[in-house]
Each structure stands twice: as structure tokens, then as C-alpha cells.
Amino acid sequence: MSGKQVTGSSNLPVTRVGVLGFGGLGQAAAKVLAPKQEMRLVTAADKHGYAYCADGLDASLCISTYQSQGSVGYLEPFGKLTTESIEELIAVSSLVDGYFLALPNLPNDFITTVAKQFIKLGWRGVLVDAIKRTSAVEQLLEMHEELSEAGITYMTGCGATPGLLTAAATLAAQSYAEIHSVEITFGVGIANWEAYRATIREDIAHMPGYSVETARLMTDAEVEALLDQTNGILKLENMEHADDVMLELAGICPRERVTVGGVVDTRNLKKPLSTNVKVTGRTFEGKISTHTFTLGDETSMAANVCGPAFGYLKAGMQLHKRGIHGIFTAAEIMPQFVR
């Protein structure tokens, strides 16, 4: 952590933020950070290199460099090309307060491996992820003591789902004495699947007949062939989504009562259906009712993932400053709006 408090033009304390992973989600994260006063992008990394500037990076330059040359490592004079971008970046960027892990969780223990790198290198600060799978989050939850002893505050499952919709379900549950079901349905529209290669592969891994490993090993041509067969539509049902374990840990309901599914259109920006969460339960008067929270169709997947992620990073910073370390989920902590 930095010993010196950075302030912006409005005298708000500024958190130095890094983004690990610079595909579609990482680039969107950089755009989200650009106008913020309380957070500043100081580093970004991809599998071929990284860029680091303690005074802040220009998001548009990072994105244009990545899109034209394939890595932020080409960004002059702040970039470096390396095959060990994450480990090298952690080692040199001691002034980074928090990282958003916008990384593909393929294989299923990849994020856990990255968290262990932070611990090994003695870094202290806040980490936030937007990973999906129950089994992946469970692996991280087992690291609570390890993360706590390392002085790391880790916020997991803090994207859209799990994340924003899990938190909404947690709030909606307060009206009831017993929760009968939590049903999360999402619609995602993207103009070109190649902008979100890793995300689409993770979605394919949830389809019948596919696994994390088979999806990870698919070539781009094989992904395109699959999308041609489905006219660009991925229909996902009864997904292994960490909303279930997060709501169970929060005491809302058993994980068996949580279902997640949705439709991804990889050829159109317009959402194929509205994203929503429905919480059905019994009130103390014995009435059965359903709360529904629906996201605006105009909000993109990136907006609904990156916004909450940084909101949870801010909340994690507040915990970290109070000496509270370990791992927390989106159902336990209220995100804080980043100005």
C-alpha cells in the first residue's frame, strides 16, 4: 500500500487501481475509471505485457495500443513486454492500492493461482473479481485465513451476476420470513464475440456437453462454428453460478433454491431479454409474494460488471483501512459508489 495519500483535483482521496486482463472487460474497466475522481488507473496488464505509471495511465492510449499492437506492453514509455506480466507487475507496482482481476477464469483455478501470486510477493491491498462459477468461488473462500494473514482484503463475485444481482437479492430477501426461490435471468447483447472471447468461452463451458477444459481448448474457428450453428445465440440454463453459494453463506436460502440462466446474443448489441432477479418468499403474515429487480436494457454487460466491481473495490478499501482482511462476497458487503 502507498504511504502517501494521493488526491485529485477535487481534493478527494484517490485510490491507485490496476486492471489485470485487458480484453473486452479490461478495456471497459479502463473506460469506466477514466472520468472517476476517486480512482485512477495506474497499471494494466495482459498476457504479453503490462504498462505502469504511478501518476496515471491514459485509458484511450492503453486501449488503442492494445487493439493495434496486441499488448499494453507496447505503450511508450510506460510499457514492458514480458511473458510473466502479472508477477512482474506485482513486484514493481508497490504503490497500487487495489486490482480488478478482469481475467478469464480458465482453467477453473486460475484466479486462485493469481491470488497466491499476490500473497507470495508480499503485496498488501484490495483485490476484486467478477468470476462466475460456484466451484471457483469456493476455492477462494478456502483461502480466507491465508489472505487475512497476508493483509489482503479480497472481494469475490462482484460483477453483475454474481454481484449486482446477488446484492439485490440479498436486499429483496429482507421483506420475507422465508425465501422460497431466487431466480436470476440475464440477457447479454454484444456486436462481436471476439471483443469478449474469454467471457464467451466461459459461457460455452456452462452448456451441455462442454466443460471448462473443453471450452478453454476450443480454437477461435471452433467457437465461430458453434455460434454459426446457433445463429450467434447461447442459451444457458441451470448454470453453475456462485450466486448460490454466496446467498447460502449470507443465510438467505439454501443454494438449491437459487437458479441462474440466460441468453447471450453474440451478434447484436440489443439484449435478447431483460436481465432481472426474482425473489419469492413468505412474509411474516403468511403471504407469498415476489420482488423483481430489472436492469435497464440500455445498460451493457460491461457497465453492469465494471461499475459494481469498482464499487466493491471502494468498499474493500474502507475495510482494508480498518485492518479488516480476508475474503468477502457481494452478498456480505454493500458496494460504495465511486465518484
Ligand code: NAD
Given for the second form:
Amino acid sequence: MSGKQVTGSSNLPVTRVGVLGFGGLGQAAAKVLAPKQEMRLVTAADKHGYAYCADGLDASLCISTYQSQGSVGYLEPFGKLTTESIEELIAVSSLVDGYFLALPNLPNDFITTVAKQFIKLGWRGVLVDAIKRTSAVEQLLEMHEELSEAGITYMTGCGATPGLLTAAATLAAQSYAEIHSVEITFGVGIANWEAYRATIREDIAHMPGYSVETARLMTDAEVEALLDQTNGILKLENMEHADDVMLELAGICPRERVTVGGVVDTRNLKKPLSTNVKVTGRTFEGKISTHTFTLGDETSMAANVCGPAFGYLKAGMQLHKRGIHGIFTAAEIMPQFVR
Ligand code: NAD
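Since the one above is the form predicted on its own, can you give the form predicted together with the ligand too?
Below is the whole assembly, all chains and molecules, this chain first.
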């Protein structure tokens, strides 16, 4: 990370942000950043290339290039086509302060490998992911020392769930002396599954009879055939979701008391149900009660993932500036609002 501080038109310090993975969430992230004064998109990468401009990239141009040609690597004059986009990008872009990893976690250790690449190349700064599986977050948590020594502040599980809802559960827990259950139920509505291929594949991996590996190996035609059978609906129960390990680590409750499930409609933007988290516990007076935090139905998955991801990136920047490195979860740090 460079010592030189960039300031925007309002004189707020500007964080130079990179988005790795430019699919559904990556493109939404670029749109979320566009009106921000404190953060600027300077680089984006996909499987076939990357674009980098230290003064800032135009989100709409990146998106139209990706959608029409299949890679931001075609963006003139800032793009480069390469199959090693992440490695090359890290090497050329030392001026990037923080990255949002909007990458598929397929296989289940992919994001861990990416984190190791950042360490190997000697990059210092803040990394944020919206990773979902317990086992994936556990692998990253084991890298605490390595990340710390490398001068990286890594914020994990910082999307919607895990992320926004896990943080809400942490806040709700404060009213209780003992937490009995944390029940997360999400509803997602998207117009077509192709807009979020990795998200849908990773969701299929939670269905009975499927694994991360079988879902990763499914062809698009096989995913479509499965969705045809279910009328485009995926019903998910008792998912392996990192909200459990994050809440356990934060001292809220043992992981067995945390459950996550939901319904995804891949053919309808309207949410099939309202996303919510219910936190049940006993107060110091012995009363049993439930706090419920419900997201507005009009808020999309992208809004509820990308907003928190950048809120945690800002919080991570503040930790990094204070010399605090290593790995932190969405349940232990409060996100900061990005202006
Ligand atoms: P997507 O399939 O739409 O896009 C993935 C992008 O990553 C593509 O641009 C692709 O080119 C790029 N990519 C793949 N391999 C790459 C590589 N080796 N190098 C560089 N780029 C590469 O993905 P999506 O649906 O936006 O999902 C992204 C991630 O976000 C998934 O892991 C998903 O589970 C996660 N997610 C988290 C939450 C949450 O609440 N925590 C919610 C939704 C999605």
C-alpha cells in the first residue's frame, strides 16, 4: 500500500479499490462504488484478463466491455488479456489499497490460494471476501499469523450471510445473558441464474446428493436441467454456513445453535421470502425473547452483499492504518459506512 494519500473532490481520503471477479457481484460492486467519494475503483479482474488505472476506472465502461466481449481485459487502453489475471494484477498494482474478492470459491480452497498469492507477492493492504462455507472460513482463519506477518488485514465473511446478518445477530445478542438460537433465513430473487453462476453453483452444492466438487463440475446445461426440474427454485436447509463459526468465535453461542437456510428463485427478481435473522435468548431477568431483523424486500442480494463488503473494507483500512493485521470476521468488527 502506498504512503501517499489521494483525496477526492470533497477532500475525503480516497481508498483505491480493486474488485477481483467481475461476474454478478463484481459488476454490482463497481456500480456501488461509482458514486462514492471515499473509495475509487482502480482495477477489476476476471478469468480472462484485468483492467487497471491508478486514477480510476469507469464502472459502466468496464461492465459494458465485460458483457459485450467477455472480459475487462478488452477495455482500451487499460485492459490486458491474460489467464493469470490475479497474479499479474497484484504484481503491477502496488497502489491498490484494498481488494474485494468477488470470486467463486470453487474449489472450496480457491480464495485461500488467492490470499496466499497476495502474501507471496509481498502485497500489503486490506482484503475482503463474501465467502460462505464454514470450512472455507476455517481455512482462512488458520492463516492469521501468515497474514499478520505479511502486513495484510483480511476481513472474512463480509457479504450478506455471512456478513450483514451475522453482524446483526451479534448486535441483537447484546440484550441477552444467554443465546439459545440464531436462525437465519434468506430469500433471494434473481432474473436469471447466468447473472450469478458461482452463487447458484455454490448453492446447489448444499443440496442433498451434491457437493462442492460435483457442483463445480456441472456444465451450464446440467445446471439448467436441474433448475428446470425445480421450476427455477432452490430450497436450502441446514446449510454449512460460516455464520456459525463466526458467532462461536465472537463468543455469542456454540455453533450448533446457529442455523442457515433459504429459498432462491432464479427466474424472478421478487424475493420468495423476506430475509431475516431471529436471535432467541434469555435476558438477565430470566425472560425468553426473540429479536428479529428483517431486510427490506426491495433490497437485492447484490445490495446486501456489496454494501457490507465495502463497509468492512473501510473498517479494515482503519485497522490497517493502526498497524493491526491478520484476519477478522464480520461478527467481531463493526462495518463503517462509506461516503
Ligand atoms: P459469478 O459466477 O457471477 O462471477 C465470477 C467472476 O469471477 C467472473 O467474472 C469470472 O470470470 C471470475 N473468475 C473466475 N475464476 C477466476 C480466476 N481464476 N481469476 C480471476 N477471475 C476469475 O460469481 P458471483 O455469483 O458474483 O459470486 C461470487 C462469489 O460471491 C461466490 O463465491 C458466491 O458464493 C459469493 N456470494 C456471497 C454471498 C454472501 O452473502 N456472503 C452472497 C452471494 C454470493
